[in-house]
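Coming up is one lone chain in structure tokens, specifically the form predicted on its own.
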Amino acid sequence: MTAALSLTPTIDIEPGFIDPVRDSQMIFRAVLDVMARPGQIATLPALAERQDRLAPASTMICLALIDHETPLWLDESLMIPGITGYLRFHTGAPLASSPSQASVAVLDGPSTSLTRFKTGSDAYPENGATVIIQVPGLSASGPLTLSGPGVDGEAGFGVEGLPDSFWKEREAVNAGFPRGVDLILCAGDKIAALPRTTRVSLHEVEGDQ
């Protein structure tokens, strides 16, 4: 008698690092480093292709920074069988029910509320999410103007893709520091931090009416 064929769909898993201890190491010191100042932007060496709609940057990220204990948030439009199937396969991360659920998230631009996330507690601060929100463009210069920790002075910076509102939307969800989440910011294989001890303040920029 013949086996009945399987008709469920299999889904090809890309390769993550080549070598994984190594290259999530560099991947780690270099998000590491740009927590560490905020506003630099760094750029990732190519350990590992793009998946769908993940950027690179995302992608590396991801595979350095999580694995089976930490439950992760993708938006809507990542929520896609070979994004699921690639970040679960090589990290064994659980995916979140919500977004008060996730340690690590990942958005392409601002789709949802950093209101959602979870800020962690007076006494375990280290509990709140980190963000990785995708971006089109990341520049040392622009409409904001960054300080505190990390900062020497106050440094101009510029993201593409997020609206004012969300600078405002930031800067209460920190406002009970410690308490708080810390964002990464990736555009393509480039990546800057903004964590919640940087302050955000808006300023018009020349040619701005």
Second form
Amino acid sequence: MTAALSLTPTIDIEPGFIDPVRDSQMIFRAVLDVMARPGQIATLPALAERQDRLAPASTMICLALIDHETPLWLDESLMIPGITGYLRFHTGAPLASSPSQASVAVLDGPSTSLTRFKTGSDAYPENGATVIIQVPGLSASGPLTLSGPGVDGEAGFGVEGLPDSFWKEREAVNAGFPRGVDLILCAGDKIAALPRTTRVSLHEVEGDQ
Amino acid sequence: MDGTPNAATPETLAGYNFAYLDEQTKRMIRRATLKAVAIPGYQVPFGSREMPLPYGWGTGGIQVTASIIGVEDTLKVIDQGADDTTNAVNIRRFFAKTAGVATTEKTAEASIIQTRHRIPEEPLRADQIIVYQVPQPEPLRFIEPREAETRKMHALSEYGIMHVGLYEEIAHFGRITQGYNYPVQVDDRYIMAPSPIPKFDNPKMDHMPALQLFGAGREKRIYAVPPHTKVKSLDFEDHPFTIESWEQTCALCGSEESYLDEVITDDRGSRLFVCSDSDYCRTRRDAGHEGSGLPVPAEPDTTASEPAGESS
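And the form predicted in complex with the partner chain, for comparison with the form predicted on its own?
First the chain shown before, then all remaining chains and molecules of the complex.
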């Protein structure tokens, strides 16, 4: 009996969306909404939940938007069989061997330099990667000021867990607009997006200019 | 009511995926749409599918709508401002049948508005998305037929020739004669075709609170203008951009502000001016506004060369 079982090894893969058509649409619309309004924070409905480092929001965005056409890169802390098995089974996305091969990436914190991802070309800027970064928290007010398309004037924004150097690096990566990298930030079930067009400025501490 | 098997509602067609397109196609279009939003005004190529109606009937807009629409949405479709024209009625029915979504003719009630050639008069809100049907997404195409060249011009912001084209109109006619599909520049970067809306509607695109999506089915392009984004109509300092205006008011609702259609009412050139936006006009009439209801006689100078006193 045990011999028979060992011939058919199984991996515990948690379920994906219960209603993939409807659930994918709901998640996509939430992502579209935040991508169109940088800094706006949306709370995703709990349509697929798992119990490891892959946050509910990044899980659902992957289920909704990636497939065999989108090489996926996961940072080291997410490259565990439970996660790779889950995403490959439910989405069919191939795992990229390096960040530069990926069209979509999921990072747990600022683990990987944004300079390593594709930014597209001037002629085909849409080939720039979409990088999903899991962070401890998001807030609509904070030390960051956002402006650019989708922002009515200026908007405050706060992200926990990303150092000041991250914003410098992002600015450098997106300096060659239209080339650039688009970010989706996930904190638990909350998401916000920073497309390449969004200008992020850091307030100096204690109201310095 | 007739016991249609497996139908979600009596009105919905069985046997089709929600909103007609398969899920892989929707994901592809959704990803293209997100990139379009991230790069305002840039035309993202996408794998346009064959739809159950020919190119030119709004297949690009339909594919965008099919990819964003959900069961909670309320869809409005207009063609030249009107809800009751063939194209608009067919597309509305298409989504009522394949997605079972609610449809409306009222701009204020819609969450998604698919449009051919107009932007509603009523200002759009942040919780609405407008989807434009686009026949020719490339604003440089009439100057430069080669895709490889126009792509390079967009990549390098090499847009001087566009102003040359407008200048030539001024040189010939004393003004810019382009009345629809009037080119715009988005966020000071990409020059974009606003689709064949009258230039009257161009100012509505500037800093619009609603997300604007554009789909070109035959040309296989999706592009977008995020909310609150600068959209500037091209012009010159000494020839600033202007929009159409009318001496007449709407014969039905008396509006002095809306875009008017000219309807010929007899063989003597009498004309009736009415709002192109049928919902706007109806809403105003319901609120008690009234127009003259009368046609305007033909302008004297246009008939001056005609032989007077026709035999009828």
